[in-house]
Structure formats: structure tokens, C-alpha cells
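In the block that follows, a single chain appears as C-alpha cells, in the form predicted alone.
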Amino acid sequence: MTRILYELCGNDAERPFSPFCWRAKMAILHKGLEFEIAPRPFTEIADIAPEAGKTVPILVDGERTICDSWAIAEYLEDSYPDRPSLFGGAGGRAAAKFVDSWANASVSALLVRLIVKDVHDILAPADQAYFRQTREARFGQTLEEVQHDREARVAEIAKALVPMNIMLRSQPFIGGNNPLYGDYSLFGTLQWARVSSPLKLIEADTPVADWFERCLDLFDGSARRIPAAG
């Protein structure tokens, strides 16, 4: 059987960017399941499987067809209970779901009008027609009014991510002494960053910082390989 996981990709298909593909990939990585990739740009993601969502990522797992990270997430856990836990248990699922909606709300909010310009610009042509439409309809801006004098605001993201410095302080991941789901929501938002955007978004020397390069090392170095924009 041959597992595929759909994920977004602009003009390089070899470098994934999307926050959502990534805390996927990440879960399917912890739950130590073979599976392919098959990277598609925004353009033709509506063909992929409709009756099952028009965003990615979606996987494909047998005869069972799962649209949305949180859904990918659940089914991980649900059907592969004899595997390493996404959650740890009923509390650790409920957690992983705050942190999940706390990467969306609190950080990736702040990270999209900050980057906002440079995922148009790592995109395919077409792509990038249907990205600025769509996302200067969402914002009322151009995308480079969106952006504009970024580094000013940059210091946003190291006040909403306080609350990590400071759990991060006391343990090196958010699951505890392993990393769980609630670790991957937070790393595909800044893995997005990473991969799209040359700005620096995350302080140096703090505990945040180390997270990330201990997640960056995952799964031997799968996030790593990557490289950073710029």
C-alpha cells in the first residue's frame, strides 16, 4: 500500500513551505510510516481530491482520503495506536489543540504579514497571480504594503512567542522531555518562515532558538534539509 502525503510547493518542488504540510509531514515522520511526497502548487491543489477539501496537506492512506493537518493529526493517532503517541493520551490531544490554535491566532497571524511578499515570490508564475488576488482581497493591501517596514515589527513575534521562552526554560520541548504534536504546530508555522522568507524572526541565543534546531534535527535532519531562503 502506498501512502502519499500532497503538500504545497512554489517554483522548486524540492523545497516545501507550507506551515500546514509541515506539521503533517512531521506527524507522519514520529509515527515512523513510510509514505511519498507529492508537492503541488496552489494552482492545482482543487484537483487533487475534491470531495475531500481543496487545501492542503491531504493524505491518502489506503482507501481513506484525510484533508487538514489537525484531521491528518487525529487520524495518525486514532489509526496507528500501536505507534509512538502524537498526544500522550486524551489530555496531551486537547493540549496539542490549544497550541495548534495558538500557532494559528498568536503566531502565524504575525508571520504572514511579515512574509508575505516573499512566499509570492518564491512561487510559479501562475501561482502568483492567484496568490496576489486572493491575499490582496484578504487583506485590503497590496502584498508590498502588507510588508512594508517589516523590521519594525519583527519584534512582535518575540513577544508572542514569551510564553515559550519561558516553558522552554524548564524542559526542550513542548511535549516534555520528547517532542509531541503540540511541537510540530508551532515548528511547520516557523518552518514556513524559515523556508520562504530570508528575515530573521527568531532571537538568537534563547530557548526558542535551541527548540528550533533541536526540531530542525528530527527524524534524522528531515527538516533541515531543507534550506533556509536567503
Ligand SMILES: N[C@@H](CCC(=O)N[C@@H](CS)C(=O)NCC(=O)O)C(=O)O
The other form holds:
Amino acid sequence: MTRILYELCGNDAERPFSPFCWRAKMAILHKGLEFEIAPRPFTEIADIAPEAGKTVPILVDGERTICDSWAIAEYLEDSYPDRPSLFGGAGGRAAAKFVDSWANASVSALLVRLIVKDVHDILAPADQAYFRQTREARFGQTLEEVQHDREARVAEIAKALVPMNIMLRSQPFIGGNNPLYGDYSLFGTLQWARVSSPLKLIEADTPVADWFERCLDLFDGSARRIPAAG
Ligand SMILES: N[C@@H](CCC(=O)N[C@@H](CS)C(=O)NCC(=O)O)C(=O)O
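Return one more block: the form predicted in complex with the named molecule, after the form predicted alone shown previously.
Entire complex below, previous chain first.
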């Protein structure tokens, strides 16, 4: 059976950066399943599986096609119950949904305003035009304006990560002693920044910095193999 993860790529297909695709990839690795990667630029996503959705990640697993990182995590958990759990039970699944929402609404939403022009710069030319048009319409500003004066706003990220730093004083992962999907939710967001922007976002010598290094080491350093930007 062929299992294919369609993920976003930029000009260099060897440097995947999408936060949602990283979540899906870490989830498949956690389950220990074999899979192939199919990198696609923004302008080819709509053709992957139009009936399933218009965003990546998209997982094709035999007869099934699943779009959306959270839907992929739930699909993997329910389809492969004998593999290591991504959620650690019903309560863990519910809590992971909160972490996923928090990573999106409280971290990614700040982060995108610090790195959006850097993301643009690593895209292929055809994608750059699409990305600029859609994101400038979304923000109501040019990409340069969105990212302007970003050094002054890096502290917002540290503030958003305070709950993580407090929690990590008493446990090494969001999942407890070992990582669970909630770890991959936040990891995907921070790996997006690591791969696409030279801006230093995580304060050194903090519990979050140590946790991020532990996540980079998971699955034989799968995520660390992609060099950081800059
Ligand atoms: N809720 C979706 C969001 C996925 C998403 O927004 N993916 C971006 C790439 S990071 C995308 O495919 N965008 C398509 C576009 O902007 O046209 C998920 O969790 O998978």
C-alpha cells in the first residue's frame, strides 16, 4: 500500500517549512508508519485532490485521502490503534485540540507577522506572486509593512510561550515524559520559523529552547536534518 504525504515546498524542495505539514509528518513518524513525501508549491496544491481540500498537508493512505493536519492526526490515531498513541486517550485528544488551537491562535498568529516576508523569499517565483497577492489582501498591508520593525515584537513570542516555560519546569514534553501530538502542534509552528527565517525567536537557555532541541532530536533527528535558515 502506498502512503503519500503531500506537503508544501518552496524554491528548494529539500527544505519543507509549513507548520501544518510538519505536524502531520511528526505524527506519521510517531506512529512508525512508512510514507513517501510529495512536495508541492502553493500554486499546485489545488490540483492534488480537489475533492478533499485546497490546503496541505494532504495524506493519501491507500483508498483514503485526508486533508487538514488535525484530521490527519485523528485519522492516524483511529486507523492505527496498535501503534504508539498520539493523544494518550480521549482526554488527551481533547487536550491536544486545545494545544493545537493555542499554537495556531496565540503563537502562529504572532509569528506570521514576524516572518511573512522571509517565507515569501524562499518560494519559487510563481508562488511568490500568489503568496504576495493573497497575504497582502489578508493583512491589508504589504508583506514588508507586516514584517517592519519585527525586532521590537519578538518579545511577544516569549510572552506567548510563558505557559510552556512554566509547564516544562515539571515535565519534559507537553505529553508528559514523552511527546504526544500537542508537542507536534507547537513544534510545527516553531519549525516553520526555524526553516524559513533567520530571526531568532526562541530565547536561549529557556525550557522551551531545550524542549525544541529535544523535538529536533526525535525520530533520528528527522526535523534537525533540515538546516535552520540564515
Ligand atoms: N487547517 C489546515 C491549514 C493548512 C494550511 O493552511 N496550509 C497552507 C500551507 S502552510 C496551505 O495549504 N495554503 C494554501 C494556500 O494558501 O493557497 C491544517 O491544519 O492542515
